[in-house]
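Listed next as structure tokens is one chain, alone, in the form predicted on its own.
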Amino acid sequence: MRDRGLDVADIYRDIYIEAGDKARRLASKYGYLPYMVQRYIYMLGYDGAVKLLEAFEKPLNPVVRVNTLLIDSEKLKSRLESLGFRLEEIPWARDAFRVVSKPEYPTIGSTHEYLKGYYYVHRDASALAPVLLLLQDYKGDVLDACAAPGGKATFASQLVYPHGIVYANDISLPRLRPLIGHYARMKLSNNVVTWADARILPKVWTRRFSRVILDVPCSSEGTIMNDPSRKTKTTLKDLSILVKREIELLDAGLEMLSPGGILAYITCSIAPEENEYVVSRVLESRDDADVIEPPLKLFDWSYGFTSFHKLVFDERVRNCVRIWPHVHGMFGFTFCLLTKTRS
């Protein structure tokens, strides 16, 4: 893996922004801290920041994707609608539904058929499009190095079943925990479960993979109409140290990727420093890696950022995907699919 000499002083100065009096004003009124405000300002003009920010109050529905494995789509849709609840298709998402009402009882996750393993419950549909694009037609191994809790993983072993195996990989015991106990409860068998940092696999493992999954430590920045607290938690020194560890990681992502393979980096942040920042810097220091287009579109998702405030980025980031909670109605997410070019 190449040594970078990442600094986090010089990612703050990188990143650093100050906020104008509107971006205040306004961060005020809704509880941020300002640089946040000013960046929405940045990327989506006034107007389209305050949509922004609204979305943002509003929380979203859960997303039920079936175990077709163990039951078929309509069968238990209709089960679950029998308990009370009501399923709404997912156009771009085969076998996955929104629960737009739900009964007082049972809760989505305590239902007789969840405990049985017929569905995963995601918090929002945003995280099945890069598995589905990553694995599109592919029917190999896959390498998940920052797996936990499971939802991407148990998908993808749902995919590549029967003739792939996911290595399911991550830093965190206390959160493996929950990914096998899905594995288990979903009776998916096609996958290895290990417990390393990701920025070490490639120096202790000699095999390589023609799917990687990169679904990084972020900010989360994204999820704050169910995780209000997101508006507050992170700083810009604290967003420093993310972006860091970020680069640090799709570095080893790539080193993990064999030549020709392709690598999904994914956050549940809109933040151009966590996501065009991050891809822009590991372009900037090999020569053995691209970023490519999504194989189909699956919605209307917009692109990614060429330029960002004072900062300019590689011009290939615009392939990057960005998923808006004002314009597409799920959380603010973003992914970017790259390729190996060569060993």
Second form
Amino acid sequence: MRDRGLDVADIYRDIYIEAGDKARRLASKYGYLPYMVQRYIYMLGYDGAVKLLEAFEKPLNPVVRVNTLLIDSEKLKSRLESLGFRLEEIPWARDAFRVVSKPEYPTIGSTHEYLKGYYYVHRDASALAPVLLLLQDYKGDVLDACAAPGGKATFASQLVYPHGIVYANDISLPRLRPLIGHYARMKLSNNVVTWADARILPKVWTRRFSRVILDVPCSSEGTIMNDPSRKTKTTLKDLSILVKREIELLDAGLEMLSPGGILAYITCSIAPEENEYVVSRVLESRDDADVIEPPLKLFDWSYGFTSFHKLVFDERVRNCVRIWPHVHGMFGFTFCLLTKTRS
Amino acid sequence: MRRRRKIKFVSRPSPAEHIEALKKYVGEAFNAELDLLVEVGKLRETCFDNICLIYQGVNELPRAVFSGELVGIVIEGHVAPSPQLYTKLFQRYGCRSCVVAADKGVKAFLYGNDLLLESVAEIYPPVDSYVAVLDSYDYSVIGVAKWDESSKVFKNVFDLGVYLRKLG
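Could you give the coordinates for the form predicted together with its partner chain, as opposed to the form predicted on its own above?
Following is the full complex, with the preceding chain placed first.
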């Protein structure tokens, strides 16, 4: 792994942004830190920023992903509908449904069908896209380096079953508990759950993987509609610290990748600092990695920025995928597929 | 100020007494050997607070805390087979040592309650130790119970709701 001597102060200088009057007024109206809204204006223009802020005011309903190893999608759908849930298909994700309306009781996370492991409840559909693309036509082992609480890991286990094993790792013990719980509940046996900081994995494991899922701990700026506390939670200083960790995690993730393998770098954030900036910094320091285009277009998503404010990114980050709440009706979400060109 | 609660965590090879308890039960209830179903030498367990999950390691990897299939559960002094192990036993040796719960019983049992005798639709002996509780809808294993002579109920030892209640 590269010793890059990353410095939070340098990152802070890079990503520093001053909010103007328009941004301050919008921030005050919607309850945000001003710098966040200034970034939205830089990315989307004033009208686009207002649309995004409006979309962030509307919470999204959860998405049910069927455990097709235990039950047929249609059968589960009709069982949940008989309990009073109304479900809508996700056009690009087979075996997944958005909960459009729900009964007073039970909640979607406490039905007997849930307890029996027939489905997983995702906060949104966006998380399904990178896993579907990463594991398209793939049936081997997968490393999910920051796996808790287990949505992507259990999905990956379903997709590669029975040929591959998913190595689901996480640093947080309290979060490992539900991860193991989901594996036991869903009766998915092709798993190995590990407890480690993903940044040390290249040192403690000798084996490498052809597919790596790297959904890094981030600002979660794309999930504000379901967690409004995020409007003021992350200062620019906090963001710099997150970015540093994200760069280290992506570097470690690439170390865990076999030559020719593919890694999905994922954040539930729309911040270019946490996405295009992180990927560009890592590409700059390595000559064995590349950003590839997704193998198919699941829906009409947006692409990565090649510049933002005073930052100019690596041209290759154009291949990254951006999901916008006000355009796509999902969480703000960004992912990039990277490949390792040689060992 | 909210204080973060410490989790009591243990990851270790399954203690001999837990393996013996499982072997004994499988031997008595199914006249079978546990070794034929799982690699006993590879059994490990991970405990969070007062629940331990017994699993069969699929390989040796530093920092592994769970892998493969759940084999058994240690909870409140009980060492019981997992639903997955019961399913294997039924496939191999037929339906034994289980009760089939009617709809009302399933609802109550999955939320942690005991299974009343009037909520039991079918009984497959022996039922003098642990029994698997099956859902009459699809005959899937929804937990484990133990007959209590004094209260005349199948006491809830473990049900699938435990994953949600104890593991979150």
